[in-house]
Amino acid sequence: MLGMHVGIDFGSSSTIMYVDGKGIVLDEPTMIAVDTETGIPIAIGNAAYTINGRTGENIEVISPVQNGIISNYTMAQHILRYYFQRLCGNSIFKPTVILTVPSGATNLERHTFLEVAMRAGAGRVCLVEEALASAIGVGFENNALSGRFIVNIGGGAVDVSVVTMGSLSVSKSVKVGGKSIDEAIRRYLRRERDILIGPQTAERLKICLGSAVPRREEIAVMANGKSGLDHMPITFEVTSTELYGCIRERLDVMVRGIKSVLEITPPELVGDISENGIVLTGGTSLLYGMKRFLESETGIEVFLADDPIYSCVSGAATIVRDMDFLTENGYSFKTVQQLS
């Protein structure tokens, strides 16, 4: 097939692209900054992330993918079009795209992903579930009879699935992820300490101090924000103990979703999972103590993927290099002419 072959993980937090023959060529925040009066984009990706929280009312920074699902069609299309143009330049051939989507996406949501990618410039698009792509990315064999349990904790959602024989047996998406932890930190500081912080500060505090289990030794960092009383700049100290308390509710939602999938999994596959363990992928799986937290809650051994941030796009890359996988497993490409 002529043209570029691209695998895309279009997530709530970041957009990661793989190009056949080149490897991972792009990893940038799924963000776009627009002029509020004209609606014209002024920054995308890293540039939009840099100005997020630093703009006036005339500029709005938008994350068009929320909880793993496209929530702003137009802005999502702007982002993908911009990246396709960067990758393909003046090529007359439109790219062939493998696009990962949440396992729990509805038919309407899946159609939106298809349409956005095609209107943005893709020639043909095939949707593959994130869980299946992640399973391939971490090395699960497509023809393995044994059931494997994979938990992909991303920025916007937790994708929980049981994979067997190259297909999904059971799957569910829980609409809570790394971004909801950031928001929990912001709400806590505003409610308990009258301190206002931006999204970048919240993310930094999560990375530095956040944990899924209590730390043996408390640590603290200094951060900058704004007083909620007089709106003046303020420098404050926050501890790991404070943040553990405020994000635990979000973690409990995650683990309830994971347990709900185990509850509806056939007994034979549950036996396989008990023997094989749970494989953890996604950027939020790197939160301190997440592996121990899930082991204590489920009673099942948990393994962190070797490269959890890129597991999903690595699976898409494998599929890009072996298109026979799609036909063998009932997947098909769509073109813009086939959209209804």
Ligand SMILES: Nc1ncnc2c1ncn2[C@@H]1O[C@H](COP(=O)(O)OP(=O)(O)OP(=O)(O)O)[C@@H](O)[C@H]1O
Given for the second form:
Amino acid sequence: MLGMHVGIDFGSSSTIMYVDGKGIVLDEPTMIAVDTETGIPIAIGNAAYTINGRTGENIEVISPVQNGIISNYTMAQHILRYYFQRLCGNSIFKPTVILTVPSGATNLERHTFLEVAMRAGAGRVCLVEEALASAIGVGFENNALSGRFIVNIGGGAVDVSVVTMGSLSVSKSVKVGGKSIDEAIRRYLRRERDILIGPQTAERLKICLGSAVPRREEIAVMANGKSGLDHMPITFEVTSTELYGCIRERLDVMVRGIKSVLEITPPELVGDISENGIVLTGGTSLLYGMKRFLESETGIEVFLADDPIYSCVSGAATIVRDMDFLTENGYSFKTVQQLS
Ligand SMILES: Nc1ncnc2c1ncn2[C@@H]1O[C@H](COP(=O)(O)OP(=O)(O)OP(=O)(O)O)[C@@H](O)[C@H]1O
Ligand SMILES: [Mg+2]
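Would you mind generating the form predicted together with the named molecule now that we have the form predicted on its own?
Complete assembly follows, chain above in first position.
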């Protein structure tokens, strides 16, 4: 087959691309900055992330994938087109793409992923559910009979699935992830301390101080923001104890989602899960104490994937290298001509 073979995890926080024969060639925030008057893109990926929160009214920074789903068709298309052009240059052959999608996505949402990738320049696209890709990415045998519980906590959503015999038995997406923790931190500082901070500072505070269980020893960092009182710059100290409360509230929503999947999982598979444990992937699974927190909430052993941010794209990469997987499991490629 001519042209590049590409595996893509087009997530709410980051876009990660694997190219057959080259490895992971791209890992950048799923963000685009546009001129608000003309609608013309002026920065994509890392460049858009850097200016986020630092722009005037004439520039808007947009995250076109929200809660795991494409929420801005045109901007999502701009981003993928830009990356396809960067990867393929002037090649006349369009890339063949394995695109991961949230396991709980509706048919309409799946169709949007397909259409955006095609219109952005893909030649053929096959959608694969994130949970299946992650299961392959962490090294599970594809056709294992025994059920595996995969929890992918990303930037915009928690993707919860039971995978058995190479397909999804039960799945659900809960619309809460790392970004909503960042937002909770911003809201907390505004409400309790009258301090305004930008999205990047909130994410940094989460990564440095945040935790899913109380830390054994309190830690603190200095951060910069703006006083809500006089709108002047302010340097302030924040502690891990302070942030724990507002983070915990978001984690409780995640846990309810995870438990609701267990509730509708057939008893035989729940038996498998209690033996095999929960496999945890996605960037937010790196939050301090997340494994311990989920174990205490569910009573099930939790295994954190070796490289949780890359589990999903690693699975897509394995599929890219062995396309037989797709036909053997009932998947098929779509081309632009087949879009209805
Ligand atoms: N060490 C860390 N501690 C806490 N959170 C982290 C850490 N590293 C990354 N994150 C968070 O992980 C999230 C990104 O994870 P990931 O790349 O899996 O998301 P995504 O695939 O883009 O989103 P989604 O799958 O929800 O659409 C971000 O919110 C980021 O802040
Ligand atoms: Mg993801």
